[in-house]
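There is one chain below, alone, in structure tokens, taken in the form predicted alone.
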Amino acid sequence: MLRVEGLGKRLGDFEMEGVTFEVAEGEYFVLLGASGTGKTVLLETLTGMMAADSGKIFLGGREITRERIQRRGLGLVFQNQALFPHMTVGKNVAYGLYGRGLGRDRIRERVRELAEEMEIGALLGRMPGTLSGGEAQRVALARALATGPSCLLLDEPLSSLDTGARSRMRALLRKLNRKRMTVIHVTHDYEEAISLGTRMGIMEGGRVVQVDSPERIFMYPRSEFVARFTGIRNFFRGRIRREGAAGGAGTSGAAGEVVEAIFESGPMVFHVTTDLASGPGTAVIRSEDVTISALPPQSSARNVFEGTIIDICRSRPGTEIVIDAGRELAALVTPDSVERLGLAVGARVYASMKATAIQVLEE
């Protein structure tokens, strides 16, 4: 539905180059990415707010590089609402539909059935100061809506709210798409990201360096940055050994065959399976993959290590426990098994984690 060829755009010293990804029709896409990586620029180069430097913009099938605004059919919500302080809130969502050859009558239709979708009904008659961060937001999205864009682009539109606020919205975001309204969102919560997108790009420097499902990119991110930003804690910089590894561990093959190999990081030696060549590299381990526990596992888990706890914090998706295995490594248990365990900084414990489990990046 939006096709995007090799977009560019030169602002100072910073580039966006060679931006390149596909939207389906009915698609809700996330693109996550840290302050300062191009989302903003993206968009309004999307939207023709920025004229774009080099490549093409395709939506159904129809270039819109050179379009003037507002004849892309693509609508936005910026983060900070930009909402027009002098009309009230009907008039701002009423504020599109000026000037297309619509009856007075149709546009109140309009901003009635708008007013209904997104729950603002009420706030109609009142001017935007006097609304909550959320309500704003609303509104904001109800004037975007007003023209029947093909597809809504969204510029951090859930940072500025609170928490009740933006669970409201999520929620009312995924109704949305669920009427099939295709969405481009951008964000730099990846939690958002997950909760929202059916696909995520990431942008790292004015690239977009990975396209995917939320679950693959964070099951397998292909650099060091993506899985940093998908919130990774275990990183291990050494050295792929795919053959001659100490007792025979070690397979000989291909580089491009997966194999079982040694990894080497200082003091901590793996089992990985890898389809890469000998020499420098990286070794990434998902906490939910480290199993602990405290005497030796009785298991087929080839990467076991002793070392004792110095952190333990409570998160969202469980308990993050920190060993000093030789080199720090979080994993994430159960609430339940850290008083099973008797879990406490100090005490000396098992980690645990299957060769398949790690995922090797090439340095």
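Positions refer to the first chain, counted from 1. By rigid core we mean the largest C-alpha set that fits within 1.5 Å across both forms. None of the values given here were measured: they were computed from a predicted structure. Compared with the form predicted in complex with the partner chain:
- For residue 350, the Cα coordinates differ by 2 angstroms or more between these two forms after the core has been superposed.
- Relative to the superposed rigid core, the position of the CA of residue 30 differs between these two forms by less than 2 Å.
- With the core superposed, residue 145 shows a C-alpha displacement below 2 Å between these two forms.
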The other form holds:
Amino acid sequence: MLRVEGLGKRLGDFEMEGVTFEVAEGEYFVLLGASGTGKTVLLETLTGMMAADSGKIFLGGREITRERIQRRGLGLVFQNQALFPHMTVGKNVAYGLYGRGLGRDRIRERVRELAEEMEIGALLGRMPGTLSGGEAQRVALARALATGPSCLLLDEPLSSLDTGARSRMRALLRKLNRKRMTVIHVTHDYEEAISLGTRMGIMEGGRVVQVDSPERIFMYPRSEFVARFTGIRNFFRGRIRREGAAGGAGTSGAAGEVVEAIFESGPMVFHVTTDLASGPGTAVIRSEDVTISALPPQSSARNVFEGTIIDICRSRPGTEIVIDAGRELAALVTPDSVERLGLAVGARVYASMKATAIQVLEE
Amino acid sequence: MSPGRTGTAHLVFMAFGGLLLLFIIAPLAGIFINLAPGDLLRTAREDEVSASIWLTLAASMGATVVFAVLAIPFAWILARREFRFKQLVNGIVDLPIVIPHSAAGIALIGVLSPDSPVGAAAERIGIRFAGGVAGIMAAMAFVSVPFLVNAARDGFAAVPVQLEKAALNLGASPLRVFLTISVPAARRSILSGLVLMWARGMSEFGAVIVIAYHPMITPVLLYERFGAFGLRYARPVTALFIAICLLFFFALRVLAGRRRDAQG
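Instead of the form predicted alone shown above, give the structure for the form predicted in complex with the partner chain, please.
Full complex below, order starting with the chain above.
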């Protein structure tokens, strides 16, 4: 669908170079990177707001590197929404529909459809200055979708939203993606990346340094930067079970209230605390929160897994022990602990972590 | 600075401000205070006076409208584009503010007189600058257009560039983006610049008197009456002209304010 080959752009001291990746139709591609790594420059180069110095961009097999901005077929939603402040919400949404040979009735009908889809029907007569962050973001999304882009580019779409609006927006974005809308979403927030992305690219210093599934990026970061930036080595997709289960596991409670629950990921069952309702989710555990012991631990940790060490590697923050406990689980220990516990590849050990150390993200 | 000293300093600043306001208001108030009852009405009925006031208002308005077509897009370029010698161009825009206006009139007549190529070409299509309304408009525009260019340029510069980028991304042409996004978003500054240019044009004397003594605009009429008959005869016309200028000025400001409110 969208192919980027060796894209480069120099802006003063900053240089984006050799950016290469491909996004398939219907994919939700997240570009994750710290501030100043060139994510916005990349988006603006893709949309034609900035001319690329080198490289090529293809959309549906057609090269669009030098195509006029108006004809690229890429819809962009800005981080700050960039709603036209002197127009009503309705006029903002309709803006891109004028000059396309559509009659007034057709434009009105299209605006109504989009308003319904983006849940902004009641806002059409309002001025942008009176909208909340979440409302403004949904209006910006409707406006970008109005022209029927082949691919939607989102620049930090959730960063200015509060928790409630963020969750609603995430649901809306997933709904769009389920309808086969191809999305490229740039963010600095790994939670967003995990929760939404079907594939991810990592940006560092103006380059895309790794492209893979979120699971593989978090499990096998290709550079120290990725490892440090994401900070997460344990990543499990599965299901949250919140309703009271046999044996007292899982406490019932209303969604939004933090309770103890069960998180199942294949053969591994975790005790977690979460405010999310039952359903699909992703559990992430920082490797420094996983404790390794040679004997079954006598501690308050609710989660204990027995497994075999399959890898030991030294890194700057410590020594990483990877054990196979049905799924791979990484723990960060000191070199002293490795020696004291006699940790070696093939040894049987116990990995434990508190329920509160497991972060559950909604999917 | 202690609170007591801050208070004293503020009092001094306010006293300075009071003196400054008095300096502006006292001469204007003096004009109205020294009027005899019925002077204003009698003066307004004079054909020469009313014709001169209408000519002044219309010529300045015409100059503002005509030059706005050139100045507003140019101001956008100055706000948005980087190019070589941009500072020089900005300096050229400000030149009319710093040169004496009678000198500006003399420079203009050199270019626009019937003996010059431009003046001769204009005469052939029926436009007369020297001693004509077109000349008055040119002189008014020459000295007042920097106010519009500067205000509009600052207004455009304050519009987030992302609004324009978003409109382009939605498929709008650069002209449509300019007309539907940039201009409305910078409307406060543009309106302010238009009012300033119009007001400054109306008050122009030095450049106009060189290029066109007749037909007589009000500042020239005031000068003539003052020179020929003295203060007593010049005062009623002066009062009437000031009153009309203030009326239009406030009306435009109120109108601009209402539009702002309506547009949120």
